[in-house]
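There is one chain below, alone, in structure tokens, taken in the form predicted in complex with its partner chain.
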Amino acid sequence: MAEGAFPEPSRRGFLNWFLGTAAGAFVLSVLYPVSRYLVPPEVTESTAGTVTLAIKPEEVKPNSGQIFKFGSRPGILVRTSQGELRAFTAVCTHLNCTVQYRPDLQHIWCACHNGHFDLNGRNIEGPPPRPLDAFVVNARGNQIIVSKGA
């Protein structure tokens, strides 16, 4: 029935052709826009390598770990039982929980996977497999300063 209907296969052959074509190419030029527009852009992380926090120094502590923002990120603000302040990403490094301080153990924790870090930021036990990074910390006066480590 197809090929009486169509005496001259070669312009419907060409037709079809063109069709196909076009509806592809529509089809792309749908399809690109929106699959670029799925993609997230870059989101700029905060450039800031300082950050004060709001809390003063006597508030912390011996033996005891807070969280505070750096940037959108958290960190990890401890004083050790010696009274020495240290700061960290409180950004687990094996998969991204926020860790916290166990003064029970006197270290790092992370309670998502029982991961320990030791209070140089050194994975010591369980899953993580690389160390927290350490910031510098500046108590000066009544501020607490935590920046990028060098």
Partner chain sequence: MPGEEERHGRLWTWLDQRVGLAEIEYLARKKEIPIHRHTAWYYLGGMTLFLFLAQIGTGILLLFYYRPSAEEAFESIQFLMAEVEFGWLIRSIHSWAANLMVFTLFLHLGSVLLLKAYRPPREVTWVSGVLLMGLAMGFGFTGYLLPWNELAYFATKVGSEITGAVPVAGGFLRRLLRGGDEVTGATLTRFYGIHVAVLPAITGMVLGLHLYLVQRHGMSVPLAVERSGEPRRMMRFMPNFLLRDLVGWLSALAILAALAAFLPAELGRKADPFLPAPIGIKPEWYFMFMFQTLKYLPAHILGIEGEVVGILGFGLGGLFLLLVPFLDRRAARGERSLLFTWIGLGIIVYMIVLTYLGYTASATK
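Alternate state requested, the form predicted alone (shown: the form predicted in complex with its partner chain):
What follows is just the one chain, with no partners and no other molecules.
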């Protein structure tokens, strides 16, 4: 076997390789979560057209509202003071904040920029440029079924 084909391993070479590998692993372990935070994975729109809520119609009191999940986005179910059930998307049309029902105002309110929507989903005050998307609500027995279209 010819001498000089493979260099003699040295302690300094091993330490340089070990520290370089450890530093590279550290940099990757820091950059990966930061990059996942800055560029989150794309959430696709749900194709679900109908959702059955886990709450019963009698559990929704008059002049109240509840947030529910409609696919990947929130929805809001409102029982008016007259007892009618209505549902809308709970995403404000201004900057995509989640809206809520305000019993004291008796309408839907966005806390981010003080947007107000009536119980038909129309924006009545504040910066939202368009109304909330309305859903169709059907109460069948002990179930509340919310769907996108008629």
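In this text, rigid core is short for the largest set of C-alphas that superpose within 1.5 Å between two forms. Numbering follows the first chain given and starts at 1. This structure is a prediction, so every number in the text was calculated from the model and none was measured.
- For Leu19, a C-alpha deviation of 2 angstroms or more is recorded between the two forms after rigid-core alignment.
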